[in-house]
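First, one chain by itself: the form predicted on its own, in structure tokens.
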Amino acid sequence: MRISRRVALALPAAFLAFTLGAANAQGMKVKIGTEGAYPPFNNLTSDGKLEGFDIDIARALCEEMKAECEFVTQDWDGIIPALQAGKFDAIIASMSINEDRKKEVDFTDKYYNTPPAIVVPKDSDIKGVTKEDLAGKTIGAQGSTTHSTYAEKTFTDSDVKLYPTSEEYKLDIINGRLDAVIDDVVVLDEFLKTDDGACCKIAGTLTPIEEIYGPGIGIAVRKGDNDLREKLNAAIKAIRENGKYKEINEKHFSFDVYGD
């Protein structure tokens, strides 16, 4: 029965306190953010499904808080301005930690971090991943992303081509309109995986900067939402502990995503 505005304001405030303490006893409620576009952390499949490891953190973390979390898929060129807006309480989305993120947003401890990597062609006259090795050459890579801001500072003679996503420089590279890609070493192997990624090969992983990639990848929130951010830090090291992450780390690859 709906209860009109009128009633519900001369509703006794004991009756009020019941009914909201009651909501809270059913647990918090969050709204996750991600890309849905980055296989293997996370993708949306063609029927609809969020899927992979950034997904399945997200889903332990949730059950760690005893949080009821809806997921928001959102372009990743504006994941921060939609977490800022309200749309979403907090980005899992592989988000690395930097100087520049943190004047946007807040951040968690990390809960993964590996190197970038660059992929070339299999016939390709690149040797290495040097910026002497790839001078003249078109690099692509997912525009504002950490991996973009690697190439722009430090490829400076070759020409830096930014895409929307992932899949788009994929695309490229395998007809042939990209002389090499750089993106996390995860994403890339697992693209020459698959039939289309036959086209490829690693030609190396990179050190990653501090000032650029920071201490890993972690989770995102609003500027002073403290208590969120804490509630996810205690529950990042609870998964870490119970061996849940362990757990969800051997579903998706062979080796520890942690890091050091």
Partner chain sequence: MERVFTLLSFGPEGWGDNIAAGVVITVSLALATLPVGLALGFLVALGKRSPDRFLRLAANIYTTIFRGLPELLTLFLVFYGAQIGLQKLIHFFDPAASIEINAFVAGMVALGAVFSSYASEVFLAAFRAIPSGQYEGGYAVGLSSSQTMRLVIAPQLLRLALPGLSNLWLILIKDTALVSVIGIADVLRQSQVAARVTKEAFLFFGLACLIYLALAMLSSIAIAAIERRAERAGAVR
Given for the second form:
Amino acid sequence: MRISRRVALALPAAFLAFTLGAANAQGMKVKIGTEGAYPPFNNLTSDGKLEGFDIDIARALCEEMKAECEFVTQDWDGIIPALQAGKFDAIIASMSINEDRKKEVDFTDKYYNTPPAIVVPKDSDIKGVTKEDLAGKTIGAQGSTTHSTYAEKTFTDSDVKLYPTSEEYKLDIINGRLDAVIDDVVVLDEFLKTDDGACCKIAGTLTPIEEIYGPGIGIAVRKGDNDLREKLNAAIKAIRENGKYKEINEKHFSFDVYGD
Amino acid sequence: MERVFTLLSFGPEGWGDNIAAGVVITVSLALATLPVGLALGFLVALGKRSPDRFLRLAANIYTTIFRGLPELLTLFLVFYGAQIGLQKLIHFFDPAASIEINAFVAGMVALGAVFSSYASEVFLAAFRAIPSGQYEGGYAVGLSSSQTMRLVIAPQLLRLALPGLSNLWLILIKDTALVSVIGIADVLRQSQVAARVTKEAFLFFGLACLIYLALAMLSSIAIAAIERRAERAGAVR
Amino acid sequence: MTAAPGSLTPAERPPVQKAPWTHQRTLGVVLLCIWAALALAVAAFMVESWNPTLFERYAPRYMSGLWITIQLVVLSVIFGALLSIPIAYGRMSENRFLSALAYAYVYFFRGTPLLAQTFLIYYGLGSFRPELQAIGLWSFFRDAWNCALFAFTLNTAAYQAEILRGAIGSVGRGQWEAASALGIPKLLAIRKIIIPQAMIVALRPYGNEVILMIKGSAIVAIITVFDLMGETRRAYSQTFDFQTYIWAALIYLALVELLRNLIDLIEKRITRHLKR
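Could you present the same protein in the form predicted together with the partner chain, rather than the form predicted on its own shown above?
Below is the whole assembly, all chains and molecules, this chain first.
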């Protein structure tokens, strides 16, 4: 008798605690999805830790929002479905704000904006970065990115190959399977600085097309998750103003990545 | 050569610890899938040999689907599709709720579905090899049908199905490699990450292949031991 | 001619007994209802998200992807069959070195995942570019499609060698002896006596192997080949529409079912002499 009464009392209590916890978690805990294969923005170290500009920005934003953040790594081509499926609440993984994606997710304001570029082997005969220059060549890009969309739309006379992460196309330009690769200029620049990147050079930067690239890189949240979106926007604004952004920018790059 | 040892070491510079963690994931995924697949496969086999037409049809639809779809696609369908479906279902009742299928569970379900549809065929073949006299004998000594199944049929069935099932186990170990695509940090994914970062693709993918080979060898040894035991048990009547 | 009325009225047929409604039937109906509900849900989802412009844009791509898948499977199965002959020969050889070599080959390719093998060949061999260039093989391995074909051929050859070995082993020794007693040359005996009998045993495993290759080929999407799965993933990444995957599932299912029925048909034909 006594036991069952205790259970009867404990049950609603546990339920209450659960709902309270849930209500608390709303403002306090944010799961952040990132890719972990896009240096220098987000990548894994050899002991399996995340590092990079995106990661530092995410940490600063969480600190600003007084939120407890947890990172979840997810392959790029499944990152939007995973957000929609609730595996995490926000994507901070250098995702461009563009119209196609806006049909699926909501974006915060941009937190950086850098142009795309093309890298070719040092001994390449590719002179420029126009459609004609690259006609008949094999171009590598990471799949499901704005860069791959750009390449498929612009370089219609070239063979565009899509890779799951930026690291795979790097392997293939090093070993000569690719004549050129397209990606963010910062990512490519970082690659050229490594030992493996000695193979290659930048052939030129491209003027981003607004329609494909949008206003820059933002944080994606689930459609209608305005609460989180506004908090993130406020936090971006705050770290821009309080110098935290500048500090992170200087830690990673020698120039301003925010753009104008 | 020294570089190879550094890369494979367990320290912060090396990838040995990551890959060892991957082995744990691969093995636990396969081990977690096995009971699910066996139980489901047995039930589906029972359904397939049911005297009832509808039940047979339902069981056959199951195996047709999971034996016809590429395992990779099954994995995507479970990982994204089931998630989207469940989410819609739950939102129907409570718009605020959310549900999460974790990648490990998704892998378990997808691999379990594939395993069970093949296992059902193995069980079915084993059922066919048991003469009806065994059932009749069971009923004749007054056992109920569930007792007959448990005490008379199941032990013989397991022995008959063992070679087929051990083959499926080896296939299961290899199929776990596919979960690397949905982001589970198994052996192959850890090697892939290591290959990406270090650009030593041959070393790490070769290592991954050797690990799978070692797992297969260990399994073969274990299976041989189990088969010996089963045979011994079978000899004593 | 109808039977004369009145003569020998056959005994009244017993009334057809209605099958009793069993638990199994209940379960069967419930499960079928679940399947039907799932099918309806998928159909409803497809209708709801039906988009003619999308279909127009991606249907030809899916077809080209399907064609790549079929090419890849057919070619690798054929090359694998050719390669499997020497391997099966090695497996059955009395020469210990040869048989150990063949055994190691088969063990390696059957013991490791196809995905890992494909990665090893595509990315792994990529790191040996200078060496491969020196022997003139790089132009072959430069292409992802060739790498996939190469990996699949090596893989299926191992499986096919075992099927071949099992099938040839299943033909009784007496068949060989009878052929040589009749003075039939060995090659002719293989072609006319052994192979037709071995085929009966081997057909189903071969069929299953082809089906496994069709399903296994989906992984080439990961090494940049646009097969059916590759096109599906590309379509999905451009539209974020889940029906892209459902289309792929339907195509794969249809392909595999078609093949399975074809195998049943062939089996019926080659075993017609066994039917009574």
